[in-house]
Structures are given as structure tokens and as C-alpha cells.
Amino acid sequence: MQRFGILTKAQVEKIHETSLRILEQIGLDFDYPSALEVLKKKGAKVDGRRVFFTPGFVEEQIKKAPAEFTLYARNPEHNVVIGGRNTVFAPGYGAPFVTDLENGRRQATLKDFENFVKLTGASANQDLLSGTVVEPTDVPPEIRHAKMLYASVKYSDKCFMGSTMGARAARECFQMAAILFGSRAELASSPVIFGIVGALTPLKYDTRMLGALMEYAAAGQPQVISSLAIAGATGPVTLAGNLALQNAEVLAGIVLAQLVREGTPVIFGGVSAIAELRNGTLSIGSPEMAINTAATAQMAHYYKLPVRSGGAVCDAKSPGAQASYESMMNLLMARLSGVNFVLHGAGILESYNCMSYEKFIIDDEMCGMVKRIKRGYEVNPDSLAFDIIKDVGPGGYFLDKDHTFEHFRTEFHRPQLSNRDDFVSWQESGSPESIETANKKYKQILETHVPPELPADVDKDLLKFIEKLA
């Protein structure tokens, strides 16, 4: 499948001639006096938290990353290659609120986070968890980061995430994968946790941002480096210049990682958008974020790095309509721009605010439509099916044919959510809405999945080492 591009050769070459500008002449600020330790003493120009970088040295760190790398999962099977041609879809991150139609809008809980590993555990189109899925408001700060990493790891045996929320966070977050999986030996062998780290735009990078970036590099670990400039509030109004800064920040993070652990893998993620002028507000169902995220696309394509994007990312504050194409536009232009890691696949509501229960299902559906869009279809003898075509003859039919019967399971996406009766069946059968029946499908699933069976005695020791945080 050819990827999309949204820009020329000549305009990339320009965003990157550009970054590189800013990240000499104009600098980034870095709140941690470790990174700023590491960075003076690998060669780069530091006046006080400013940090300045020559376009030679960006570009030598930047090719040390690797261009594709493998997470590893609990399970073998749900292993996942993060970089080429390949995809990969996680649900929404870091919503405070989640809403269902009984219910309505409310803050997130412990509960809802488990609810949403298993909903994303169960699913055939989300590859891997996301994290903070929701925030469990109900958990206090100091181990929240350890119970939610516990909760993905009880009820799912997909790759999940890890806490960036500081260094110390990171660390508890790596010594939990090492009950789970081994030494931190291993862990760096084969990397099982990633994280997200992100510029506080413009162009500064905070203590904790900077304390995980440095620990995850010094673990081995992989981690999404990514910023959201906002085009006429935290960056420039114009689409080009937000996208050469956030350029520059991703690249500014990238080098870092490099200088802590050569090689360590890392995702380009860039997932600007822009400020909704009359009231302020971050705006990310609009076309312009469908267009940075094809633009920034390019430009990990063009540093042969991984990239990540937002998936159906919507402002809608329910799942209705405007909640659909906005998802989708956002979700089709990700896969078609050759993304990797696809953040945000499923539930996202209101500008990451809120996760819905509904539209978790509505969208891991779009998801898997996505994927049928992206594996196209074969061209051979066979699928082009003369011989069948000759029998049939004008005026026949192919429905009773075994052709038909052979190749209809693979050929055709069969939805799980969508209705395809008539008008009669629909309506004999309640004349169901969509949302009415992903209420239902969310209920069914967590009422009969069975989460993969945890280890006892891994289990009791992540127990153990939770209750020692406390």
C-alpha cells in the first residue's frame, strides 16, 4: 500500500533545514541538571538551562536510533514490531472523565481503568495497551503509576505501557517488569515497557519528562518522544512553522535518548494541531491535525525513525456524528501516511478529555476497517478469477459458487458493531442505534472475558512491592 504524502520532497528538506535553525541559533530550555550534565559533556553548547545544538550533531545522534524494533508481550503471540510497513493500535491515554449512557460523565476510577485493560485485552484490533487509559482519580498520585501498571499486566497479556511521570516513577514502573519478566538485564535485551515522553511546548523540556526520557534510555527501554504544539496559541499560527517546531522538539528529546544509551529505540511522535481562536480551546477533529499528522509522518519517514500519531481523536462531546467522521478522518489519514503506533484508537472524547464506553467500541470497529483498508488485496490467478468469471457467464450469479465459498471469510471485513439488514430486519429488531448497541456489546464483553490467568507468584510479589510505595 503507497503512503499518502502531504508534502514535496523540497518542503520536507525546508521543515528539517528549519528545525535545525531553531535548535541552534534559538535553543531549548532543559529543567533537569542531569540532561544538562549529559548534553554539555557530549559536545553540546549549555548556558545555563539553554541548550543549543550544531545540525552535524543532531544528525549523528539521530541515525543511531533504530528505524524498526520489536516489543515483547507476556504472551508470545501478541508480541509487537514497532517501525516499516507495520501498524499498531493502542486506545485513548490519560482521559480524567469517562462517560456511558446509563451513567453520563464522571471522574475516571481504579474500576474503569480495569474495565478498559479488558475491553482492550478482548479486542482483535487494539495491538496493545495504552497506558493511562483513563486517570483513577481515586488512587492517590504516589502509586497510582504502580496500580494501574499492575491492573494492565492482572487482566490483559498484551505490551503495555510504563509511567513518565519522573524518574522515580519510571524506575518502580521497570522494577515491576522485572518481577514480571526477569533481571533488568533482560528487560534491555528485550524491551517489554514503553513510554510517552512530550516537549512542554514551546520548546522547553520539564524535571519530569526529562528524568524518565534519561531513565528509559539507561533501561533500554523504548520510548514515544513527542510533542503537541498548539498552531496560533503555543506555536506559530502557520502550519509550517508548528510543524518545524515541533520538529525541533522531538529531535531535541531523540538526542538526548541517544547520548544516555546509544541505540535506544524511539518513536517520532508529533500530534500538533490547533487553537480553536474564539475561545481558546485545543481543537483536534479538525483537518488541520489530519494534516500535521501526514506532514509528521513524512518527516520520521524521512529521519527513518518510527512514527506515532493520535487515532479517533475527536472534539465531540458525545459519540455521535460529529464524534464518527472526525475519528475517522483522523484514524484513515494515520494509516494511510504509514504510521506505526496509532495512540488514541479507541474511546477518545471532548480533546482527550474524556473516555467513553461507547465509543470504544464504535471505534476499535473503525480500527478494524482500517486495517482491512491497509491489507488491500492479492493479485494472482486466482483472485482474479477468470476461469470463474467464464463459467458464470453474462447474465449469471457467483453466489453459489466455490470460489465464493473458498475465499468470501478472508476477502470480505465482517463487522461486529455495524448493521448491514435491510430496513424491515432493522426495524423488526428495535431499529437498534449505534451507541445503544455498543452499550450493549461493551456489557457483553466485560461480563464474559476472561483475562489471561497471572502467575501467582508474580502476582503476590507485585502485591508486595505495591504495598511498599504506599
Given for the second form:
Protein chains: 2
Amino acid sequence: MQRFGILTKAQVEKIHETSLRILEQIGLDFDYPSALEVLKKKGAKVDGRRVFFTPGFVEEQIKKAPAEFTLYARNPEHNVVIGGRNTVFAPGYGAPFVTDLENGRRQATLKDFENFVKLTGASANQDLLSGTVVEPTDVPPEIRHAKMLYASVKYSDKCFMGSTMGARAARECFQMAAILFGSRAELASSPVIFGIVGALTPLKYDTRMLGALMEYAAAGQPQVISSLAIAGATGPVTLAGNLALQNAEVLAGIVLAQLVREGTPVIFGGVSAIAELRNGTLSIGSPEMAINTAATAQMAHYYKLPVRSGGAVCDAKSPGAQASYESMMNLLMARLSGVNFVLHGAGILESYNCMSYEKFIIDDEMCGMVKRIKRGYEVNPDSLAFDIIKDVGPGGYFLDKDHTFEHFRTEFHRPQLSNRDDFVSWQESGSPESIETANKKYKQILETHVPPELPADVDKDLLKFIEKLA
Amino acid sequence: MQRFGILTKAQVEKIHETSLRILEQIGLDFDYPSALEVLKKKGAKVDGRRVFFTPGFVEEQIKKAPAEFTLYARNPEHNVVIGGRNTVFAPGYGAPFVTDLENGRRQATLKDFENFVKLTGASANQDLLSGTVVEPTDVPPEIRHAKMLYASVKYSDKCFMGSTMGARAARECFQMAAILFGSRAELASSPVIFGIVGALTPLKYDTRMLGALMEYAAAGQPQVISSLAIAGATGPVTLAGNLALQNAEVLAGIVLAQLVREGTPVIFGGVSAIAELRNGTLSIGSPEMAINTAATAQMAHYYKLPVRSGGAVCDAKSPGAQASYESMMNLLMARLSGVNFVLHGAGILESYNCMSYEKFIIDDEMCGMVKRIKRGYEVNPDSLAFDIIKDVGPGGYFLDKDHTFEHFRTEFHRPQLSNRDDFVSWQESGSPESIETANKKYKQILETHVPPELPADVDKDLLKFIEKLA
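Instead of the form predicted on its own shown above, give the structure for the form predicted in complex with a further copy of the same chain, please.
Time for the whole complex; same chain goes first.
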């Protein structure tokens, strides 16, 4: 397959050059003494909190990051390869609110968190768990990361994410991962947990994120290093400048990670979007978001790094038409541009503020469709079917051919939600809207959910660990 | 921009070769004596209604069709270039039913047809009129084509389509076009009307379509030559074979058009999809539809011909979530694959059976988004904004910069429908769903619509022409 590319080769170079100029002449503020120390020691120019990077220094460090790596799950069937031609999906991340058809919109709780872990575990299309799939606002912030990690491994055996809310939270997540998988030394050679670190745009990294960034790198655990520059607000209004700014920030983070530990796996992340200037809100359902996704993928490919983008993201407030066209635009663009790790693959409403149970199911269907598109064509004598076409001939019919029965299950995507009845049948079945079908479906998954086995001693040790934190 | 490509180069060759084998060894049935006569005279092997084409003969004819052409509107601002890097949109085509929020689903009438012409005329995103935007079921079939053409030119000054319901209907449409634009001889050098011709899959062309195909070619008016092979029903279940079948049918049609008039403009059309085998329905909201769109575009590019695909098409029965994710998948895929003419760009529900007033508006917003994506990046010193980034520096803000005010109107897509308010503001404004906003919007467009001027004598002559037909 030939990926979609929105930038010409010359434009990619121009963006790259401009971000190198930003890094050399403007610099970034690093609000973390240990980071400043490492950067200074390894050769960056440091002036107070401001750090300047020469082009050669940046290019040298970026090269050390691997183009592809494996993340290990406790069920090996759920190991995922991140990079290359692969695309994996994880659901929404970070929403403080949840909503569903019966109860409406409310603050998210640990119960919601657990539910979304179960839904993710049950999905054939979400490849790994999102870290903070919702913010469990009923759990004290000091132990929230530990409670989330516990729920992640208790209710699913897919790969999971850890906290990046500072160095301590990150370390505690690694300790819990070590209870599950063995020693921390082993973890470094086969990573089992990953996190997402973001710049504080424009041109800053804060204490918390830098603490986490350095811990993940030191432990050899992968991390997404991401930037969200809001064109017109925290970045230039022109998309090219906004992209150059995003690029400079991500490169700076990756440089630091490589300085902490050469070859530590990173994912190049970019989710820049625009400000809706009429009311000052962030718009992630805008076409400019999809444009940025395509360009971010190209920049990451230029650096030979795995790439992360947003997924089924939107500005809509309910899971109707707007939510779906914005989400499909972003999901399909991510895949066709060759994004490797699609975060927010399901559930997000309101520009990241809310997770919808029904939208999770609707978006999950979209992820399945996008995955079918990714599989593309198999072209061989059997699939070209010349003999069948000859046998059927002009005016004939293929429905009763053995070839049809042998292939339709693998050849066709099987919808979990989309209704393909004719109008009359649909009407006779009560004219169901997607949101109603999705409502039934998510409840049914939760009702019948059986958690994967977690060894009793591991379970006990994890609970004991959390108890000590509180 | 680098187009998305779903097939490798070798796979494109394999599809091409297989379709040439189909054309040479299986052949197609042509149900029209004049077509058989021309084909025989020019060197094809004809046996009864069955026609066989050698590879050399096919390749020779295909080369004669232009890669790009202009279609002329009566308002020159609405001329459209079809081919090259261009993508143009026209709304739905052929639905016998219409629906809207207040009146529900019903048979379409001429009044609906006129309404959709007005909505298309008023849209900034639909570049030309669709031919049979809905079937005016209250008009007798014998004069339906003339009534539709009259409504098209009466209520809009964009490019329009003519009938392909047989030779006579096509000719009468050209006569009406000549009343509007001048003599038929002039039309051949600057085409003003185009039609869409489809094969009768598998491997047939019927009398009506062949009559139209030959008339359009003889008059030098462009035509889409299209195939819809339903994998598992009218085509092989395997997508590669279905594509090869589609390809053979389209090539055969194009060969005939070139034999009738060398260099006559054609658009390579392919809208093959799959059968939903559970209930025997056609599925055009399936990911396999989008896969076929991408492959069709590649085949057309291989032949250096303009290409047509479907647009905002879906299997959904109402303009909610499913309608939107299916439509956006198909629209975005068309654009990213480099499709030139996107038919069904707005309004279609129920696998082509119904046009929705509200979905027209929703899809039109999607077309605007896709067009913004097509514009991509402008990369130059001003848009890279290095000086602005330097001026703002780490932790600063871009909102109050002149640069922001100078650029946001052109840089950002301006939504006509999408709601970007925060949740509270949205709730305070009555929690509007897209379908409700769209309902208000279409009614407002129709209420304030002012038809473009049509010279009184032309109007009179057109009406007189129709009167003579009845």
C-alpha cells in the first residue's frame, strides 16, 4: 500500500529545518533540574531553564530510537508490535466525564474506568488498553494511578499504560508491573508498560511530565512523546508553523529520552489542532486536525520513528451524525497516513472531555471497518477468480458458487453495529438508531464479561502494594 | 500530495491482465445492433451478441480518451475541470424516495427534484448538479428527462447532467442543451452536458445504456462509464475478482465510446461493492466499498483517465451516526485516492434508495471538510511563522498576534453545521442534534433561494420543446 502523504518531500524538509531553527535559536524551557543537568552534561546549551539544541545534536540523538518495538501483554496473544506497517488502536484517554443514554452526563468514577477496561478487553478492534481511559474522579489523586493500573490488569490481559503524572507515579507503576511480570531489569529488555508524555505548548516541558519522561526512559519502557499545539492560541494560526512548533517540541522530548537511555523506545506523537476563535474552544473534529495527523505521520516516517495520532475524536456533544463524521475522518486519516498507534480510538466526545458508552461501541465498529480497509486486497489466481467469472458468464449469478461460500467470511467485514436491512425490515424492527443498538450492546458485554484469570498471589501482592501507598 | 494507493503496482498489473483475459476469452454481451455493427466494423470479434476484444485493440482505444477535460456551465464561474488533481462533487443520483424530519419517507416528486437543484445551486461544496438527483415519480417517464433538465437549468446555473435512458432521451437532452448554448456542432468542442452509463453486470450492456453511450460519444459530450459489480452476487465474492470484472466492463464501454468518436471524453467509473449475504441486500456503507473506490482510482490512473466513485453513500436508514461514519469513510477515501468526480456527494440513504433533505446538509458539511483537507498545507516563510514563534517564545500566546487575524479566515475551514460549543453552551441552546440544525438550514436555503436569471426567450423555447414531446 502507498500511504497518503499531504506534504511534498520538499515541504517535509522545510518543516524539519524550521523546527531545527526553533530548537537552536529559540530553545525550550525545561522545568526540571535533573533534565537540565543531563542536557547540559551531554552537550546542549543551557541558560537557566532554557535549553538550546544544535541541529547535529538533535539528529544524532533521534537516530538512536528504534523504528519498531514489541510491547508485551500478560496474555502473549495480545502482544503488540508498534511501528512499521502496523496500526494498533486504544480507546479514549483522560476524559473527566462519562455519559450514557440512561444516566446522562456525569463525573467519571472508578466503576466507569473498570467498565471501559472490560469493554476494551472484549473488543476485537481495540488492541490495547488506554491508560486513563476515564479519570476516576472518586479516587484520591495520590493513588489514582495505582488503582487504574490495578483495574487494567484485573479486568483485562491486554497491554496497558502507566501513569505519567510525575516521577513517583511512574515508578510506582513500574513496581506494580514488576509484581506482575518479574524484576524491573527484565522489563527493560521486554517492555510491558508504556506512557504518554506531552509538551506544555508553546516550547515548555513541565516538572511532572519531565519526571515521568526520564523515569520511563531510565526503565527502558516505551513512551509516546507528544505535542498539541493549538493553531491560533498556543501555536501560530498557519498550519505549517503550528506543525513546525509541534515538531520542535516532540524532537526535544525524544532527544532527552535518548540522552537518559540510548535506544529507549519512543513513539513520535502529534495531535495539534486549531482554536475555534469564535468562542476560544479547541476543535479536534476540524479538518485541520486530520491534516495535522497526515503531516505528523510524514514527519515521523522521515525520522524513521513509530507515530501516534488521535483516533475517533470529535467536538460533538452527543454520539450522533457530527460525532461520527468527525470521528471517521480522524480514524481513517490516521490509518491511510500510516499512523502506528491510534489513541482515542473509541468513545471520546466534547473535544476530549467526555467518554460515551454508546460512542465506544459505535467507534469500535469504525475501527473494525478501518482495519478491514487496512487488509486491502489479496491478489492471486484464486481471488482473481477468472475461472468462476468464465463459468458464470454474461448475465449469470455468483451467489450459489462454492467459491462464494468458501470466501465470504474472511473477505467481508462483519458489522457488529451497522444496520444493513432494507427500510421496511428496519422499520418493522422498531427503526433502531445506532445509539440505541450501541446501548444494548455495551450493556450486554458488561453483563456477560468474564475477567481473565489473575494469579491469586499476584492479585494479593498488587492490592498490598496499593494499600501501602494510601 | 501523495495519493493513497491500496494496490501495489504489481497488483494493478494483475487486475489489468485479468480483465484483458476476460475481454478476450469470455467477452461481453451487447444488446444493441448499432453497437455490434460498429464493434465488428472496427475489428472486434462478434459472435451473435457476444463481443470479444484482443488486448492490443483495447489498449489502442483506451489511449484515445483525454486525461482531463472542461465541462462548461452557463455561468462560466461554474465551469469544472474533470481530471488531473481535481476533485469535484455532485449530490445523490437516482433515489426514488425522499425523506425529511417533518414529513417522513415518501415517493420523490418533481417538487423535490427542484428543491435539490436549488440546494445544490446554493452549496459552496457541490460543484455541479446531479442528473436524476431524485426520481420525479409524478412525471410520466416519457418526458421525465426533459422536465428534469428544464428544472436543472431553471433553478441553477451550474453544470448539469442529461439522461442516459436510451438514445432518444439523450438526443432530446442535447437538443435542449443546444437551445441553451447554441448549435450541437458547438457543443462538441465545448461540452456542456454529461451522462452516466452503466454496465449490466456481469458482462452485459443493455439497449438503453448502449443507445445513450453511442449518442453521447457521437455528440462529443462526456460520459461516465461505470460498473457496479456486487461481490458475492453479480460478481465474485473475492474483491480482486470483483475488481477485475468491473474493470473489464468499464474498459469495454470506453472502447465502444472511442470507436464511435475518437477522443470523446469519458470518466472511468467504478462503484462495485458487496452483497450482505445474510439478507441479500447491497451494502455500500461497507469498508469493501471504500476499498473498491481506492482501487478504482488506481486503475483509472493507470489508464490516465479521469475517475468517478461514489461519495457520501451509506446503508443507514436515517441521517444519524451510521449514515455519517459510512458517508465520511467513502467521501474521504474518494478524495485521498484521487477520485476526480464524486457522485452521490450528498443526501443518499438506504443504499441509494432515498434522498434525505437533512442528510444533504450534513454531507455537504463533510464535502467542505474534505475540500479543506484537499487544500493541505501552504509552506512558505510567512506560514512557517518562525518570527512569530520567536516573538511569542516559551509559554506565550498567539491569539492577539496580527498574524492570527490575518490568516484564520483562509487557513481554517468554517463549519456550516458542526457545533463547536462547549457542553454547557450546547445544552443551553437546547442540545441541538445535527439533524435538527440541518433541518432548519435546508428550509432556510429554500425559503431565501433566488433562481439565476434564465433569458425569457430561452425559457420559452425550452418549455415549447417539452410541450411538443408530451
